[in-house]
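Below, in C-alpha cells: the form predicted on its own, a single chain.
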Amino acid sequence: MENNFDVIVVGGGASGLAAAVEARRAGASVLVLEKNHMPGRKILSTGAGKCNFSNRKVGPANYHGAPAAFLKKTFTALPPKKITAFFEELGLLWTEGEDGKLFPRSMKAQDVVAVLVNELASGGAQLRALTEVLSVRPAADGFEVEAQKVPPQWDKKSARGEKTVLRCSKVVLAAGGPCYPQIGGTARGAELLRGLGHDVSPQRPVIVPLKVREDFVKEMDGVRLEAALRLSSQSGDSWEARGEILFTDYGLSGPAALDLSRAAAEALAEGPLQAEADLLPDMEADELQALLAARAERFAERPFSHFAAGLHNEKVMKVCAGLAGINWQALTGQAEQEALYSFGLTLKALPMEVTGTLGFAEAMVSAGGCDTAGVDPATFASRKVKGLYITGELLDVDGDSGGYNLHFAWTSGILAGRAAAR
C-alpha cells in the first residue's frame, strides 16, 4: 500500500473533502484519512438531512471568534458566491429557501456528500475510512503521520488494527470538533494542534438547545410554532430572535432558540437568565386582548376548551390557561376578566427561566479552538509549522445557524487545498 503523498488530509468532513478536491484538481497526490466508516457523516445530519450548505447573506458579521479583519481577508480570497460555483462544477443543483438559506435542489444531504466523493474518486485521490490519526510530526522533507485502523463505532468488541506511518509534504488538519460524538465528533484535532505548538482554547457547544426550569414544557413536548423569543439577564442585557421554536421535555430547541444559545451560555455564567416567548408574534397585544374579549362573550356558555379550539395549538392553550388560573373544562363565562387578560399576556410573553444548555451531543457546532492569529486567513496555512494547514471547526470561528458554518468549512477547505498543492 502506498504510504507517500503530496498532501494528507486529516478528516473527511466538509472542510476536509473540499480541501482534498482542490488539492487533487491542482495535481497533488492526495490521501484523506477518516475515522468514521464513511466520509461526510456530519454533513448528512445538517438541515434535518436536507443540508443547508450555505447562505446568500454570508459576511463577517455572521461569525464569532475570529476578528472581522481575518474573515474579510478570507472572503476576499474566496468570495462567497464562489461556493455555489464550486458545487455547480461538481454537478450539484441548488435552490434558495427562506432567509437566504441554500439547499441542494433534491433536499438531500447525501447528494452533497456524493458529488464531493465522486470528484475525489474520479480524480484519483485516495480515501481511507476507519483510520484514526494518532500523531502528526514534522520531518525533514514534510511530515510523518501515524495512523491506525479502528473498528466502526457500533463495533465495541473488535480490536484496533496495526499502526502505520505515512509520509507527505503537506498536511491539512480538518478533524472537526467534539459536537455529535455519536457520529464521530472528536477533540482529537485540537490535541494534534496543541502538540504542534498552536494555541487552542477550550471548545464549547454553541447552536445548542436550551434547558429551562419550568416543568410545563413537558406538556408541550414536540410542539413546533413560529415565535419571537427574548432572553434577558440580571444585568439588563437582552437578546431576541424570531423563528420556529420546538418545545421539548427539557426546554427549547428550533432555530430561534439555537440562534440565542451562544448569548445564553455566556450570560448564564453571570447569573439567572429569563426568557419570554411571544407565541403570536404577528398580533399586537391590544389586538389580541380585544379578540379574546369578543371570543369570551361568544363562548361564555361553553367550556373554555371550546373557547381555545382553533386559537392555537391545544397543548399550548392548556398550558397558558393553567398559568392564568383558568379551568380548562369550566364554562368560559366563569373565568374572571383578570384571568382572561393574564391568559393573553401569557400568549404574548410565556415566561421561563433558562438554566443551561445541552452538551456536545446535541450541539451543531463548537466555539473555541485554534487561535486564528496563528493562521493565514487567505490560505489557512499555519504561521507556526511550515506545510501545515488548519480548516473548519478546528479554528476559533463559529457562525450563526443558517448555513454559515458549512460555508466557512467549504471556504477554508478550498483555500487550504489550493495552497497545499502549490
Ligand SMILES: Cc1cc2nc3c(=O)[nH]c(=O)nc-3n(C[C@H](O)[C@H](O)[C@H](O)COP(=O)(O)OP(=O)(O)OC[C@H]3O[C@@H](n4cnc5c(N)ncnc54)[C@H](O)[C@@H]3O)c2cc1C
Second form
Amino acid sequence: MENNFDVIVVGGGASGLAAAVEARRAGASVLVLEKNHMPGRKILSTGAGKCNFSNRKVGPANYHGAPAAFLKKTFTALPPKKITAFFEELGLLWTEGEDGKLFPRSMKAQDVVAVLVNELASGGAQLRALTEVLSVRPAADGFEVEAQKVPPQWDKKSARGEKTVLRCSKVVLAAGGPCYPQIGGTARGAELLRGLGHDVSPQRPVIVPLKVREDFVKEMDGVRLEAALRLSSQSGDSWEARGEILFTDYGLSGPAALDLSRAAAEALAEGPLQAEADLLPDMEADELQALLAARAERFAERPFSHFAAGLHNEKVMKVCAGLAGINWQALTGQAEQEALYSFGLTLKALPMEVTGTLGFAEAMVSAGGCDTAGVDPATFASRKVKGLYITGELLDVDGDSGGYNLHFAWTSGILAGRAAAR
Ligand SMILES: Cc1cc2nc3c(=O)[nH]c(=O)nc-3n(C[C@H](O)[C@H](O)[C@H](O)COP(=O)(O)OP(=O)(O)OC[C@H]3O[C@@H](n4cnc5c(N)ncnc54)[C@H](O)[C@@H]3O)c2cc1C
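Can you swap the form predicted on its own for the form predicted in complex with the ligand?
Everything in the complex follows now, all chains and molecules, and the chain you saw is the first one.
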C-alpha cells in the first residue's frame, strides 16, 4: 500500500472532506484518515438529518472565540457565497429555509456527504476509514503520521489492528471536537495539537440542551412550540431568545434554548439559573387576561378541559392549570378568579430552574480549542509548525446555531486544502 502522500488529512468530517477535495483538485496526492467506519458520520446527524450546511447571513458577528479581525480575513479570503458555489459545483442543489438557513434541496444530509465523497473517489483521493491517527511528527521534508486500524465503534470485542507510519509533505489536522462521542467526537485532535506546540484552551460544550429541575417538563415531553425564553443568573445577568423550544423529559431543547445555552453554560458555574418561558409571545399579558376572562364566562358550566381546548397545546394547558391550582375536570365556573389570573401569568412566564446542561454527550458544538493566534486566517497554516494546517471545530471558533458551524468547517477546510496543495 502506498505510504507517501503530498497531503494527509486527519479526520474525514466536514472540514477534512472539504480540505481533501480542494487539495486533490489542486493536483496533490491526498489521503484522508478517518477513525469512524465511514467519512462524514457527524454530517449525517446535522440539522436533524437535513444538514443546515450554511447560512445566507454569515458574518464575523455570528462567531465566538476568535477575534472578529481573524474572521474578517477568513471571509475575505473565501467570501461566504463561495460555499454555495462550492456545493453547486459538486452537484448539490440547495434551498433556503427560515432565518437564512441553507439546506440541501433534498433535505437529506446524506446527499451532502455523497457529493463530497463522490468527488474524492472520482478525483483519485484515497480514503481509509477505521484508521485512527495516533501521532503526527514533523520529520525531514514533512511529517510522519502514525495510524492504526480500529474496529467500528459498535464492535466492542475486536482488537485494534496493525500500526502504520505514513509520510507526507503537509498535514491538515481536521479531527473536530469532543461533542457527540457516540458518532466520533473526540479530544484527540486537541491532544495532537498540544503535542505539536500549539496553545489549546479547554474545550466546553456550548450549543447544548438544558436540564431543568421541575418534573412537570416530563409531562410536556415532545411538545414543540414558539416561545420567548428568558434566563437570569444569580448575579443578575439575563438573556432572552425567541423561537422554537422543545420540552423534553430532562428539560429544554430546540433553537431558542440552544441559542441561550452558550451563556447558560458559563453562568451555571455560579449556580442554577431562573428561566421563564412566554408560551404565547404574540399576545400581550392584558390581552390574554381579557381573553381568558371572556372564555371563563363562556365555559363556566363546562369542565376546564373544554375551556382549555383550542387555546394551546393540551399537555401545556394541563401543566399550567396544575401550577395555577385549577382542577382540569371540574367546572370552569368553580375556578377562583385568582387561579384563572395565575393561569394567564403562568402562560406568559412558565417558571423553571435550569440546573445544568447535557454536556459533550449531547452538545452540537464545543467552544475553546486551538488559539487562532497560532494560525493564518487566510490559509489556516500553523504559525508554529511548517506544513501543518488546522481546521474546523479544533480551532477556538464556534458559531451560533443556524448553519454557521458547518459554514466555518467548509471555509477553513477549503482554504487549508488549497494552501496545503501549493
Ligand atoms: C447532532 C449535531 C447536529 C449539528 N447540526 C449542525 C447544523 O445543522 N449546522 C451546523 O452548522 N452545524 C451543526 N453541527 C456542528 C457541526 O457538525 C460541526 O461544527 C462540524 O461537523 C465540525 O467539523 P469538523 O470538520 O471540525 O469536525 P467533524 O465534522 O466532527 O469531523 C472530525 C472527524 O475527525 C475524525 N477523527 C477525530 N480524531 C481522529 C483521529 N485521531 N484519527 C482519525 N480520525 C479522527 C472524527 O471521527 C470525525 O469524523 C451539529 C453537530 C451535532 C453533533
